[in-house]
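The chain below stands alone, shown as structure tokens; this is the form predicted on its own.
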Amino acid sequence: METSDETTAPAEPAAAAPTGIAAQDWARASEDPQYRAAVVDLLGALAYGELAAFERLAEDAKLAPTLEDKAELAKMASAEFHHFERLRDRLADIDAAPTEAMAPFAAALDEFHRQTAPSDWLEGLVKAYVGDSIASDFYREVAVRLDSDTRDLVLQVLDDTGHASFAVEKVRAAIEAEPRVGGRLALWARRLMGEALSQAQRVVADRDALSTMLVGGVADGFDLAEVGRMFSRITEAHTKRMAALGLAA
């Protein structure tokens, strides 16, 4: 979630020009069969994640306390489904069967959602905000090492559907109205963080092409130490989001 800051910040150093695969388009990068397999895995995982997000938001809408809230979640669910369609179509365009690309990730994601089923409206909001944001952070970290065409698509489908600001507003209002709710939701968010990181690590470990890309076999500049730093950055971003919710990380 972006926030505005009217103060003048020091100029950021210019970003280094992409090198390696990150400087190539899909046509050139996909000549490497291992890289191609890694991208199919990545798009398959992301596509199933978007489909699961659509299903979850539709279910969460049933818990909404007002018609306005129900309609807002339905709109977000629709946006997630459109993201899924773009990924599905891209997989088909590169001659990868979408259902086959998604299938290896279905069990892990379904198990994550089973283990973290919310018990009420507020837990559902926190799950969508925390869980989806962790996943988005992970894919954005990976995206900077992808070919330009795949990178653009991944970043576009990670656009915020509006859930972040909606969740923050509703959760902060609930805590203000009943402060003891904050403790319960903080514990819930910590559990989500642990489950989400474990699930991401399992997915990567189970897919050879994807794990090779992350540790430097076909991607540009990743190594095992960088993977550790990547997860540290994801954890730091989670801490900031918890503060935005009014919760302790």
Second form
Number of protein chains: 2
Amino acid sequence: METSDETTAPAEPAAAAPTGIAAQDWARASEDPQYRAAVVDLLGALAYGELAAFERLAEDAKLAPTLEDKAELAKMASAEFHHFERLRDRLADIDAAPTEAMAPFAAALDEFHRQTAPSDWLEGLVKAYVGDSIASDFYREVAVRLDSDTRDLVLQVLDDTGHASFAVEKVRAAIEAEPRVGGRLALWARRLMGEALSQAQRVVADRDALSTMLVGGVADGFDLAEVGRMFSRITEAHTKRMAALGLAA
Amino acid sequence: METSDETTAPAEPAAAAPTGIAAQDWARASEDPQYRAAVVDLLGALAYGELAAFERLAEDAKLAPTLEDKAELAKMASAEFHHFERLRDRLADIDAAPTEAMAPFAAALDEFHRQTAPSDWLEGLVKAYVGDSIASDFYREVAVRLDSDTRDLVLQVLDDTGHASFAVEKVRAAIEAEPRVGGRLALWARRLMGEALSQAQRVVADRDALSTMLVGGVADGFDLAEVGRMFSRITEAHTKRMAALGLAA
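Would you mind generating the form predicted together with a further copy of the same chain now that we have the form predicted on its own?
What follows is the whole complex; the chain from before opens it.
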């Protein structure tokens, strides 16, 4: 799985041909114990995130105004659960105990959900949309720096589960019908972003292997400045999505 | 799909060769508008039941003492959701509006779940086990009297989703560890059975097409005495299951 086309990386990471770890498969990349630990962390965080998302969506389904809406949320919840299964199975395949891998991330994710329990159906939809989009942006940024096997799995479980178009359509219709709703939901989206960042910081501070990978010690092309740029890109994408939704971010 | 082997039915319905409607497929059986209405009712009740079971299990997953237990409940919830999807799709295939078909059963099922919200993990497990077993017994009894296509679907969605062995194992272990728990859970199981019967009565009283089928007007071999025997069989099976669980029913 090694390649010799180690061209100088262009400024935009997405355009770069895979080099270093990104050009290796798991068997080779995992020979480095630090890289291995970082991937176990990443998969554990993602697995717990999917399980928590399942719970959150199932809970939010209760707020649904119609049976069709309820079924739609239940479908998303079920999709998140299947993603969880794949990640858990992958952890088991690489001889990592899934529960142990997930445990370090439970507190931060549970706290995020506790701090951001939606008070109605629309808040729930905005949360599903914002939360998923941010998580998905983040994992996609990280994915390009992973070994090919882990990258494929991460990209597959981030495949759109239909949240986006469903939530956007419902939220836009609600704002059109009652423009004042937009102000309330904009504040809500800002609070979600704030909580997400503060919990992400907590995780990074706690998990050495994961943060070492993020700031360039293990995987390729990531340094502290690059992490800063990544957070800017994620924040910008969030702002654009909020605008598309009819909300000032 | 007509057969000519109309042998005299033996006493045990399970041993009878299919006759009448049970020997027909949906295309033929549904020519009778009363039978058609009864099946739409049955599928609607079953679909809403699966959706409600999804919600209940997802909710109970929060009470799970460990991450593995949580994942196990989430898995069951997801399986119930996929059953719901099949029933909803079947309703749509036979040109019945799924939401309309489900709506008449929402109140009774919601009320059942409201009246029997488990207060801890073990109560949740007993409820999942008892509720599923009773529902499954009931639908299996009805299934043998349905046209072949509807029967196949009903039997497929009643396939064990793994509730039984998981719940039995956990509840027995808890009673062994702390025998007093058994008394509390036995009371709980009795309350569940009482609520289930009282909501079932409400449904039967409200839904003409469904109850006409049950008491013999439409499908084969069911009269009021047979319905009584069916309820006895279901109650007996419940008592046996409770005994196997270490609970006096």
